[in-house]
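Let's start with one chain on its own, the form predicted on its own, as structure tokens.
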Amino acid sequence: MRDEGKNMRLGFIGLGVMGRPMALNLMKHGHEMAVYARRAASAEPLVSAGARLCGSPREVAENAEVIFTMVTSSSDVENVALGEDGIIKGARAGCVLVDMETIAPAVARRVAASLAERGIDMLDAPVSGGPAGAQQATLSIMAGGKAAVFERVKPLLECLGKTIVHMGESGAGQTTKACNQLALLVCAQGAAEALALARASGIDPAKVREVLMAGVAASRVLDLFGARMVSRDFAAGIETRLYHKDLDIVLELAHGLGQAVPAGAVVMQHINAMIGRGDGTSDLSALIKIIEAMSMPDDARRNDAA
């Protein structure tokens, strides 16, 4: 792979709400792009911008020096990277896979080890910042893998984000992301409880949030998700079902280490309740509805769920 970050042959797999703008931002910096998506319609904006549409991850790898993936789950990554028509079948020695969604650290290490046997490097480089960060190229990127590979790929990561940190060896990026998601979700729980308490007390939740944002309780979570809780805007930014997947990774990691995460376990119960009542495709801000419903009389709770 060339060391400079200019005019490189790149690949991108996974062109959803995060991957599509990320791939477009890479193209804006003059890089060639080969893309693959399970739904061809997802790739259309990239193809219109000049990307090459491929029929498989293997074909993407055959046409790229660095391949980015932004799929959904650990099993998706294993299939895309190591499957019968996967990246490992098409990538040449010296190519790099930069895997950017949230998966289990153990899976990241296992995929990296399998690729290394073929001379293919890998960074696990999950992101934080949501769809807005993906569009504006202001993501926070936490990377695990060889330091030398990170430095080679960093100019490309700078096309996508503002805070880019090498966290350590393979799996360290995903471990950091698990910590990020734990903190985010527990903060969202706190915001939901505080704003629900304000409403139950007869105080305007919007004013309460305004005051909290000016003090020590301020946070990006209260700013972003708190605003949606106040306005009752539960349209999906990132669907709650994906946070369920992330928190499952957190709890599995904590269990394996013998580390207690009691607040995370409570949030998981409430996310399960959200999915059970049909809010799995809603924004995380819909968490406030669960908190409010817990305080209702039984009859009102049944009517609210309906």
Contents of the next structure:
2 protein chains.
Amino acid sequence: MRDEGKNMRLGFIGLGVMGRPMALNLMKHGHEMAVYARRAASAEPLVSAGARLCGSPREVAENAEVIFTMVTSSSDVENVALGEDGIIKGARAGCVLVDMETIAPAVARRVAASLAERGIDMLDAPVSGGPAGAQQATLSIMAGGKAAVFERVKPLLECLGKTIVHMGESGAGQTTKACNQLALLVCAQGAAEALALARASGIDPAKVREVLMAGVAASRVLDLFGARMVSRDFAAGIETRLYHKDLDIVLELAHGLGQAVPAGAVVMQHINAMIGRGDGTSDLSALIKIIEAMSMPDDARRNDAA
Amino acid sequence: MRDEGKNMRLGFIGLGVMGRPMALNLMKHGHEMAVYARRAASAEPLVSAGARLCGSPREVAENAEVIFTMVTSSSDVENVALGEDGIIKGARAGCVLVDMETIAPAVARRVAASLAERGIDMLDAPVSGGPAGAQQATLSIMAGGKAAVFERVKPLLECLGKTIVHMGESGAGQTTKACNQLALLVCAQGAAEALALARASGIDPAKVREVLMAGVAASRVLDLFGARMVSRDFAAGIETRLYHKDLDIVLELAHGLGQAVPAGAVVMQHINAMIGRGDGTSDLSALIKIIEAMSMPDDARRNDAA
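Could you give the coordinates for the form predicted in complex with another copy of the chain, as opposed to the form predicted on its own above?
All chains and molecules follow, beginning with the one already shown.
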């Protein structure tokens, strides 16, 4: 790898609502970029900005010193990293894979171990901050892996986020992200129950949110998702099915450790119900509809749905 | 009642960790003050500052145009307002009672109705912000009652808090406070589960809290109570038994409305367990001990308790 000050040859795989602005932010700092996306259309804005469009993760790896992945699930990461046309087939020893999607800590450790056999380093470096944080390069980044690799890649992570913390060895970033999602989702459940209780009491939920934001109950969740619960704007920022995936990871991690997370389990049941109601692609703010619906006569539910 | 600009004759009943600094803040604005506390020692700092010490709520009411109460429970408010030596026995028509403790909305409405028969107005005006907010006069105040009474009393509330919102008719302030406590307590449960999961995973909870505070999981609860969960500083700011009382009010309100609050119910079970473990007078941050203890072998629990 060249000095951090110089332009580097980067790769980015997974150009969705998070990955696309992140890849663009890396390019703004003058780095060369090779990209791959399952749907080639997703790569358009990157190609317009000068990125090289590749036909496979392997081809990205052949053209990059540091490769970022922002795909969806644990199995996607395994395929992109270790599959037939995967990164492992194209990357040279000394390359670094920075995986930024939320996946299971155990999978992150397994993929890192397989890559290490070929001399390829890996950081698990999931993020918090949502699409707005990705666009504004204000993400919070929690990284796991070797400290020396973290230090080498840190200048690139600084193109993407503001708070960048090395949490420990391989998997520690994903474990931290699991803790983040647990705190976030339980907080969202609390906001949904509080605003549903306000509405059931005949008190204006908008006013309740305003006054709660001035006290100890204030949270970014109540600010962001609470605003959408109040305005009944359930169009997706991040689709709830992705939080379902994340909470699955939390519950599996807790299961493996023998650690009870009772409120996390409660939220999972509500997200299951959201998916049952056809709200799996809605914003997480639609959680309030479940809390309301379960306490509502069927007639009122029909009116509410209309 | 005189013009808002002029000094007024005020009363304050209940001079605990919240009431004492609040009464002092009112006196700083030049108002005369009559006080009553069950334990006369609590009134010392007020008397030193020039307040008149009274022998009963009735005597406070005889000496005040606006009377503030910051006692503990619904039954305390009923006794202080309507009891044998209560405010109702000493207050003149046109007086205002501003009740700032967290009590059941139904009790607030009932007391207000009894006082109204004697021409005494009442606002329910509970607060959020804790002892620090009381000291710094930065409380968030959520008020219920007649709009005209709210406007008359608002300049006094501005001596105590920064965000002061009229939520609606009698009881609306307490209903809003119930929503506040529900959101706060569920958020605290999420923070406790997330930090317990971090600890079980062998990741430094202090680092986890730091990085979570930079992302969407950030909350004042994770900031304030999370810091104490990390430092294992469980000495009380506000004793958990008071949150138990508040959550009782939330669950009773939800019950009366037929509104499910599933995560609120889960938190109540954990607070019950805290009381069982002798942590009823600890800070709410001790919630993390319950999450940890339930997943810990008895031997480890003994070591943890030591």
